[in-house]
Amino acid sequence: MFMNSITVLMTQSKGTINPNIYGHFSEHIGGVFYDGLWVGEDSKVPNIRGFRKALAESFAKIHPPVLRWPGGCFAETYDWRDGIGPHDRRPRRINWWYNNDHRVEPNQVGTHEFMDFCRMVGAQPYVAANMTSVTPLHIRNWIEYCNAPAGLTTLADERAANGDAEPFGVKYWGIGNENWGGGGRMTAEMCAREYLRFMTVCESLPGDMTFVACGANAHDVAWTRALMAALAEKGHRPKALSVHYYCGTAGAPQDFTEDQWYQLLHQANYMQNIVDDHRAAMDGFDPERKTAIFVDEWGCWHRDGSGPSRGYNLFEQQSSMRDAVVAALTLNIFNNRCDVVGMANVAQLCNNLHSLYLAGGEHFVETPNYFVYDMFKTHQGARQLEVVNDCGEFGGGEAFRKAAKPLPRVSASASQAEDGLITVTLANTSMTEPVEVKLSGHGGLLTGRAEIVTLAADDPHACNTFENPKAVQPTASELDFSDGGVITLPAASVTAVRIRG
């Protein structure tokens, strides 16, 4: 009788999966900050220092090694300078998405109080500034006054004036943002041209930074391959390039078809697509491979208006167990290849896209994909292992025969970590039928103390809501494991495999 099978081989591995992969975005949008991460230090809601303390201290636990912010389009627009100073005196600004949702930005979160947040969280900030409609000297300003030594310069002074006299000491600056549309409607060598121009006025500063290049919307492989060309003429080789996907648009976010589940899996695996063929293309400029692929938003974007906000928030959706699995297989896709993703941002963190969290007044909740998150962090920093998957594929009918790579049945990726500690983290891509899955080691055994930790819902529509704010959550286990031992996967569910010998 066929068994399927998931095998760890133990001796082979494409190097260390980068705690960033497990990476967050934190746009100035919707509520993802005000009433989301932001509730002011005068709420009656608990805070720290402004920020709501159940999200902070949910937050800390999933070990968020990096958090992108202002934007997304917001920073095309974003002057650093109105986020500084007395709360009291900080402009209200027309945003980039005021003619969305008819909001004003009132700049009570700005860099210091971003910073706090990251420092709160133990995240590092990866900043993402505005190439658009400001001057290089604008951001090379910006990256003084956060980084300059105490003492040293008179931004370093007023960095100190403003509370923080040491330095924020930010590594990731993203030079421009999606400026193939929102950020100047660019081609990719005008792009190059500004980013050059950028980034060598910045990189005079003292510092280890990484300047992220503003690469491609989702599979435009010429823009890559235009953009990487010209910054080639000129000598260059960036540090690391962002990739934007999203998938979406398969049905709502709690009333989807079989069909459409089957559909929104099919685009989120196209996401081995995206990764592979960008640096195929890349290959041609970067043979040495010293360019790291940022894929610095991705998720769900689904019909907004299905979240509590009923539309208030900009964005703003349900997460029901299929957004949950989706983030588990783009996981395992990042994981199995580590050696050419070096970061990664889920879009967004609150009241937005592909949500962690869901807040608003007194209420809060932690969304199916939080518990993703948690059940995949001790992937972070460990030894990526291969693994042979012999569990079948889903063709899914004439509606997906297009799909360049074919959906696994069980999405899998495993690692070791420095203490010996294997995980394998699985994803149940059936929306209605368990299976069993035969789970062993090559080149040593897969045998010890094992916590199985598995999320999975009586309806993969679910979700968690403020008035059932637990509705899905998930449940854990510990056995004895041996070799070769079979784990059951409840249908359309994501389980997390830990086994110390």
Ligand code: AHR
Contents of the next structure:
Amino acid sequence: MFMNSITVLMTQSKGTINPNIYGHFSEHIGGVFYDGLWVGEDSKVPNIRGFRKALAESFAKIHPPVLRWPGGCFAETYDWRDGIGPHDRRPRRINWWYNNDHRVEPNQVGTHEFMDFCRMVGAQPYVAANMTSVTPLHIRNWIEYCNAPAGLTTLADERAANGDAEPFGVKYWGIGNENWGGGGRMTAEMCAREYLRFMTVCESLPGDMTFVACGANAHDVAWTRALMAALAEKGHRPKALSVHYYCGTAGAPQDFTEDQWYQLLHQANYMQNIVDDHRAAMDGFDPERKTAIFVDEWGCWHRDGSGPSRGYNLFEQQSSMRDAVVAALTLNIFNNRCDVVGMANVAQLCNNLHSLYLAGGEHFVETPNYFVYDMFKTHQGARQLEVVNDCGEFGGGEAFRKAAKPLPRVSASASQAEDGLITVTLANTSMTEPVEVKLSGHGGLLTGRAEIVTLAADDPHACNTFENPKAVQPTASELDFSDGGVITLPAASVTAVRIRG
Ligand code: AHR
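Okay, that was the form predicted alone. Show me the form predicted in complex with ligand AHR next.
Starting with the chain above, the whole complex follows.
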């Protein structure tokens, strides 16, 4: 009888899974910061130096490697000087998103607060710098303010006077955001010219920094080619190139048909084409593959207004089991391309698109997406292992895009950590049918007992809400390989298998 199988090839690997693939993104937009991450020190909501305590503690548990900030589009009108100094003297500004939600930026979270949050949760900061509406010197000064050794310069002294004598040591600096759109509506050639102007001025500062050039929107490989060509003409190869890819349907996130389930999953699976086709376009200018791809915005973008604030927080959305399966599918794609994906940042952390958290006042919930990050965290920094996935495919990807690769019936990736722990992560992409899978190893058997964590719900539309915060929770079980290594993946579910090697 045919049995679906996943075989882990214990001796075949594309390399180490960069922990930064498990990165996050937090923008000054809607409710991400204000009443989301940040409640203020005087709030009745329990907080750590102004940040929501429950969220900071929960976030630290999934070992966030890196957090991108302050945008997004917001970055392109941000003046870092607005966010330093005494809180009561910080200016209020028209937020980049004002025309969408009429909200003013109070600048209560600025550089010091953001760095404090990063330290609190153990993440590295990734600062997205404004390339559209300030000068290169302005950004150079920000870098110096953040990174210059204590006492060396006037900007370092200013940082110390504002409470942080020790430098922040920011390694990742995005130069521009979506410069093909909200970041100045540039052509790739204009963007390359601006990037070189900014980056040249900034990279003459000391320190180990990675400057990220603004890459394409979704599958626009023409942008990638033109940008890489314009940079190569000036003898430059960036350390990293970003790409943004969102998937979504016009519908509400928690109210979808079976067709819409598959439509969204096919769109999410298109991430394979996004990464592979941009990489192929880059190869002409970077044959040794020195430039990493940073997918520094990705996630599901549904119709607005489904979150607990009922539309007050711009882009705030509910997340169901469908979004959790998208997260698992996407992270498996990145794991399996760890040789080319150097970072990925799901958009956005709280009260926004594809969020891990929903919060407001005293309410706080972990969405199904959160549990996926918890279940996948042991892949971070581990050695990727190739898998032979013999579970079949769902056709129909061409209904979305002609070149789209078929959706795997079971999405899978595997890794082995330095301490021997093997992690296999699986997502059942069927909305209605459970599937039995035989899990085995090749070139090293999978033996003994494995821990299994399963994220599933009776209804794939299930979400965690303020009223029912624990509707979707992972459950633990065990697998004994001496019983044949067969596991049942419930319909619309995510599973992590951890085996001590
Ligand atoms: O994540 C929301 C927005 O989506 C970001 O600000 C922008 O970069 C993208 O278009």
